[in-house]
Each structure stands twice: as C-alpha cells, then as structure tokens.
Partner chain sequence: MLAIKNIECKLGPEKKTILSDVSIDFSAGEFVAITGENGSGKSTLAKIIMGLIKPTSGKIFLGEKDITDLSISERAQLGVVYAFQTPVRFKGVTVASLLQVAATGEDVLDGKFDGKNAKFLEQVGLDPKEYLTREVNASLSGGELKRIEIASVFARASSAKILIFDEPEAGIDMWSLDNLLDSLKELKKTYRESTIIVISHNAKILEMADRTIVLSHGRVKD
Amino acid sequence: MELDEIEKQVLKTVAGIDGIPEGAYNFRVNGKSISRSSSENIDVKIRPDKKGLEIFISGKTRNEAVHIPVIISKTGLKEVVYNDFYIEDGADVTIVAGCGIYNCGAKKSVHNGVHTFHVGNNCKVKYIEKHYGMGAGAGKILNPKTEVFVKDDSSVELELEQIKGVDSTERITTVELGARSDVIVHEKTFSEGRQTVNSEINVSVNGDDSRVDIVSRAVARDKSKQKFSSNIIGNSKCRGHSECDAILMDEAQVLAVPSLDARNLDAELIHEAAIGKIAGEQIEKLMTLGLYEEQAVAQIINGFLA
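Form predicted on its own: structure of the chain on its own:
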C-alpha cells in the first residue's frame, strides 16, 4: 500500500494510524479497496455486489480492533459504500472507521457511508468514526448513515466526530436495543465558514432494563449552521438521557431539537440542551497567562470538544 504525504496525514487524523495496523483492516482509497486483511477472529470480505464490506466478528474476539478508513484525494469522486458487521455473541471489539477528503479541484467530492451493525448477546462494541476535510476545492461532503441492532445484555459505544473541513454533512444514526443492554452515543462537531451539519440520532429501547446516554458537543463559527435532533423512544422499562451543549460564535446558527417518546409507564427519560457563547472572563483569564485572544479561544474550544 502506497500513500502520498497528504493521504498519510488524512489517515493519521481519521484513524490514528501511520500505516498498516495489526489485525484486521481494509483501506479504501479513491473508490477502491487497495489493501485488506483478516485476522483469526475477524473476517473482512468484499460484499458480493462489490459496493462495500461484510465483516464477520467471532464470539472469541477479545480486545481486538478492526480498521476500515476511507480516503478520497480525487476531486469529483462520488461514492456510496455499504459496510455490514455481524458480531457474534460474546465478542469484545473496537471498530475504527472514519473518512477524510482532500479536495483542491473544481468538482465536489462526496462519500456516503452506510454502516449496519448486527450485535449479538453479551457483546461489547466500540465504534469510532471521525470525519475530516482538507483543501480549498469545490466541496467536501460526507453523509454517514449508521444502523445498530443490539440484542440482550450487550454494551455499545459510538464515538462520532467531525473534526473540521467538511462542507456539508447529513448524519443519521439509528439504534434498536434489546433487554438489559446499553448504548452510549458521544458526538462532537465543529463547523466554520458556511458549512452545514444536520445530525439525527434515534434510539428505540425495546427491552426492559436497558439504558441510553446521548451526549452532543458542538462548536459553530462564522456563518455555519448546525442542527442536532435526538429522539429516545421508550417502549419498555428503561432509562434514557439526552444532552446537547453548543458554543455559538460570530454569525453561526445552532438548532437543538431533543425529543422524548415514552410508551411505557416505567420509561424514565430526560433531556437537556444548552447553547451559548464563550464567556468573556474565560478568555480574559487565559490571556492573563500569556495567550493571545485567538489562542485563548482555540484553547477553550479544544477543551470543550475533548
């Protein structure tokens, strides 16, 4: 596998690796799978329709990771990729995805990723998805769709992050929970310029004694616009919490739309939302330590999205 320096930088940012990782992986670059490997417990295959991957994770999997980053450095490339994960009972796995687009051309580059997870009983799954854009091209567009189906006694953690440089995002996340399971969704989003972000998270709790925790952190600068929608549907005895905190700067706009739908007498659901600017005293305090104003603002933003 050969990558140029820009592609290596994108890979490091979205997947945290410099090259070939240990274990199972698939590298997709400019619309093609250029390198792929399976491990003893994780089988990575090309879908029969060649439009993505089928990944089979054995119940014997313990503390293993599979990396499936996507890099686009070709202007005008538009693709839709379908990745299906089949996670057997008892598996413990971390899945590292993420997509980076480098575009300096006159045409938009678009990646639409559809990830479907079939999580068995008594599993522990962590999914990390980071998005990043570089270059002054016509457009860097990422539209992820994530569907997660969780059986009983399992734990799923989703880390969804838009780092910077993405001009437009339509993110849809859907989770269905069985009994005695829990899902944690942590979303972090940064936008600037005239970028737009629309994120929608829907969780249906269908089994008793399950829990949901959704936490969104957002920073919107310049004239960018963000919309965050969360919906927890309590069809059973369960607990659910949704929280959205956003920092608003310049002429940006943030819309938070939390929704709770209790359909069971024992469904305990809570939501919180807060949008505001950076407090002047925070900036002044950091400036007394020797930082310029812009450095102080950057420090506050980094801490907020950490």
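Residue numbers count along the first chain shown, from 1. Whichever C-alpha set is largest while still superposing within 1.5 Å between the two forms counts as the rigid core. Every value quoted in this text rests on a predicted model; they were computed, and no experiment measured them. First, how it differs from the form predicted in complex with its partner chain.
With a cut-off of 2 Å and the rigid core superposed, I20 has a Cα displacement that falls short of the cut-off between the two forms.
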Given for the second form:
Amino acid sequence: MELDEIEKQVLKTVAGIDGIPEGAYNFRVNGKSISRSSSENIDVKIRPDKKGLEIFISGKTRNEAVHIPVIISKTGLKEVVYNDFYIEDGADVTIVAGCGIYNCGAKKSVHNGVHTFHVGNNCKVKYIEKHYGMGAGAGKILNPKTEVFVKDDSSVELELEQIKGVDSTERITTVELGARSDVIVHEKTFSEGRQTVNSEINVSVNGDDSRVDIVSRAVARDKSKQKFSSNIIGNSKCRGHSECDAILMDEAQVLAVPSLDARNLDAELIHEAAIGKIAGEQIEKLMTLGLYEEQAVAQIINGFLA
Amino acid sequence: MLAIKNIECKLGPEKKTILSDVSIDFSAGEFVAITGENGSGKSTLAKIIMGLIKPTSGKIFLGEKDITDLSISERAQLGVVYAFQTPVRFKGVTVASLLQVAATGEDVLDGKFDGKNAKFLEQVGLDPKEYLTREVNASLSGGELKRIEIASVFARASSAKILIFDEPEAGIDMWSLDNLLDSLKELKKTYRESTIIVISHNAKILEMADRTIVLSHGRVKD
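Having seen the form predicted on its own, can you show the form predicted in complex with its partner chain?
Now the full complex is given, and it begins with the chain already shown.
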C-alpha cells in the first residue's frame, strides 16, 4: 500500500496510525478499498450490494481494534459508503474510523459515511471517528450518519470529533438502547471561517435500567455556524443526561437545541447547555503564567476539545 | 529589586481615585505585607504590579528596567508571579496543564506533563492522583481552587523575582492557615533573592513579614 506524504499525515490525524496497523483493517483511499485484512476474530468483507464493508466481530474478541480510515486526496470525488458492523454477544472491541479530505482543487470533495452497528448482549464497544480537512480547495464536506442498535447488558462509547478544516457537515447519530445497557456519546466540533456544522444526536432508551450520557463540546470562530440538537427519549425506567458546552468567538453562531422526551414515569432525564465567550480573566490567568494572549486562547480551546 | 514611583490610579466611568501618589521600594529577598482597610487599594496595587490594571500615571521598575508599559505576559516572563485572590475557573484547562504551563511558561498543546510538577500539588496538601486530570472548573470547591492557584505560583517560584499573593488566606478551607504560613516561610527560605509581596489582613502573615505597609484611602500611611 503506497501513500504519499500528505495522505500519511491525514491518516495519522484521523486514525492515529503511521501505516498498516496490527489486526483487522480496511484502507479506503480516493473511493477504493486499497488494502484490507481480517483477523482471527474480526472479518472485514467488501459488501456485495453497495459501496462499503460488512464487518463481523466475533464474541471471542477481547481488547482488539479494527481500523477503517478513509482518505480523499482527489478533488471533486463524491461518495456514499455504507459500513455495517455485526458485533456478537460478549465482544470487546474498539473501532477506529475517521475520514480526512485533502482538497486543493476547484471541485467539492464529499464523503457521506453511513455506519450501522448491531451490538449484541454483554458487549463492550468503543467507536472513534475523527474528521479532518486540509487544503485550500473548494469544499471539504463530510456527512456521517451513525446508527447504533444495542441489545441488553452492553456498553457503548462513541467518540465523534471534527478536528478542523471541514467546510460543511451534517452529522446524524441515532442510538436504540436495550435493557441494562449504557451509551456515552462524546462529540467535539471545531469550526472557523464560514464553515457550518449541523449535528443531531437521538437516543431512544427502550429497556429498563439503562443510561445515556451525551456530552457535546463546540468551538466556533470567525463567521462559522454550529447547530447541536440532542434528543433523549426515555421509554423505560432509565437515566439520561445531555450537556452542550460551546465557546463562541468573533462573529460565530452556536445554537443548542436539547430535547428530553420522557415516556415512562421512572425515566430521569437532565439536560444542560452553556454557550459563551472565553472570559477575559481566563486569558489573563494564563498570561500571568507567561503565555502570550494568542497562546492562552489556543491553550483553552485545545484543552476544551481534548 | 522592584520600585513603584508615584502611582496614581483612577477607575470606572467616574474616574474614581483608587491610588494616589504611591511610591514603594521593595528589596531583593524581602517579605513585605501590604495591609489596610477594605477599599484602600491593596489589590489594585498588586494588579498594577502584575500588569492586570494600567495605572493612570506613575512608573514601575524591575531592577533598572521600566516595566510600566509591558504586558502581563512580558512581566511574567521577566519573573513577576501573581496569585489571584479569587481563582479563575475555566473549562478546558486541567490542573496538570495549568501546572505545566506555570512551570515552563509555555503552552502544552500536546498534553504532555512533567511528573515532577505533581509535587506542587502535594505542597498545598492535594493528592496529585486525584486532582491532576481534573479541570479547573466549577466541579472544584472554592478552597480546592485556592490551593491550586497557590500551587501554580509555587510552580513558577524557581524563576520568580517577585512573588505576589493577593489575600492567600481567603478561602483556604480545610487546609489550615498554618500550612499556608509554612509554605510561605519555605518559599522565603528557598528563594532568598526573590521578593515576596503578600496582600493580607491576617495577623500571623503580618507578623511573618520583614516589613508591613499600610494603605489607607489609596495612599501609603506613614
């Protein structure tokens, strides 16, 4: 598998790897699967019906990761990719996705990733998805759609991050939760220039004694716009918490629309939202420690989205 | 070491006089307490030395260097260190990164932390294992924040020429005043060339000082 230097940089940023990782993986570069491998417990297959993968994760999987990064370095490439994950009862797996677009051309580059997770009973699943854009081209557009169906006694963690450089994104995350299961969704988004972010997270808790925790952190600079909508539906005896924190800078706009929908007397749902600029005294404190103003702002933003 | 000359400070829309013709010389290695009634201008004076407030007129010299027009950052880099009376809370900065910035004077965007800095938390009676990864935000009590603030000053002490504490005794909770006094004594003993300036009402701190300056209605009281 040959990657140029820019592609390697993008790969490192979105997937945290320098080259071919250990274990199961699929590398998708400029619309094609260029390298793929399965492991004893994780079977990675090209799906027969449309673009994308079918990934079967055995119940014997323990502390194993599968990497499926996507890199687009060709201007004007537009694709929709469907990846389905079938995670057997008892599996413990980390799935590292992520997409990076390098676009220096005049045409828009678009990646729409539709990921569907079928999580069995007693599973532990961590999904990490990072998005990143580079280059001064016309448009770097990433629209992820993530659907997660969780059975009973399982634990799912979703880490969704838009690092920088993505001109437009429509993010839709949907989770259906069974009994005695929990899901944590951590989303971080950064926007600048005239970039737009529209994120919607919907979690339906259908089984008793399940928990959901949604935490969104956003930084919007310049004239960028972000909208964050979260919706927790409590159909059972459950606990739910949704939190949206945003740092607003320059002439940016952030709209938070948290929604709680309790449909069971024993559903306990909470939401919090806080949007504001970086307080002057926060910058001053870091300046008293020796940082210049720009460094202090960068330190706060970096930590906020860490 | 530090000289403030004829400082006058007027603040607010009505240009209310907070300080008037204040001149003080601070020697290297001196422990100076500044006291006075509420509203006498003590904290304003401390902030003027750090650069947090600009004086209306007057000059400030660090050694031979005129630092009156220098920024907060530039003064910090020259060795002026300041502990806020009311510690700042902010999401996005962990205790570890705050101490790392304090110890190095550089940003820590890569999240790397020098384990040696954990000792500054121990100096203020906090367990590093419990506190290093926490954010300096509302999840911490006022007393915990105060101790972390003091720890951040200890982290800068080795490169400091002037150490300013604005009412360090305020809100120190379960961590006793005696521990704070011991820490100040230790600072004085370890950094013999540094000047320590403490704004305080506390009798024990005033007793510790080599010299006490009393401010009244914005002027140094004779």
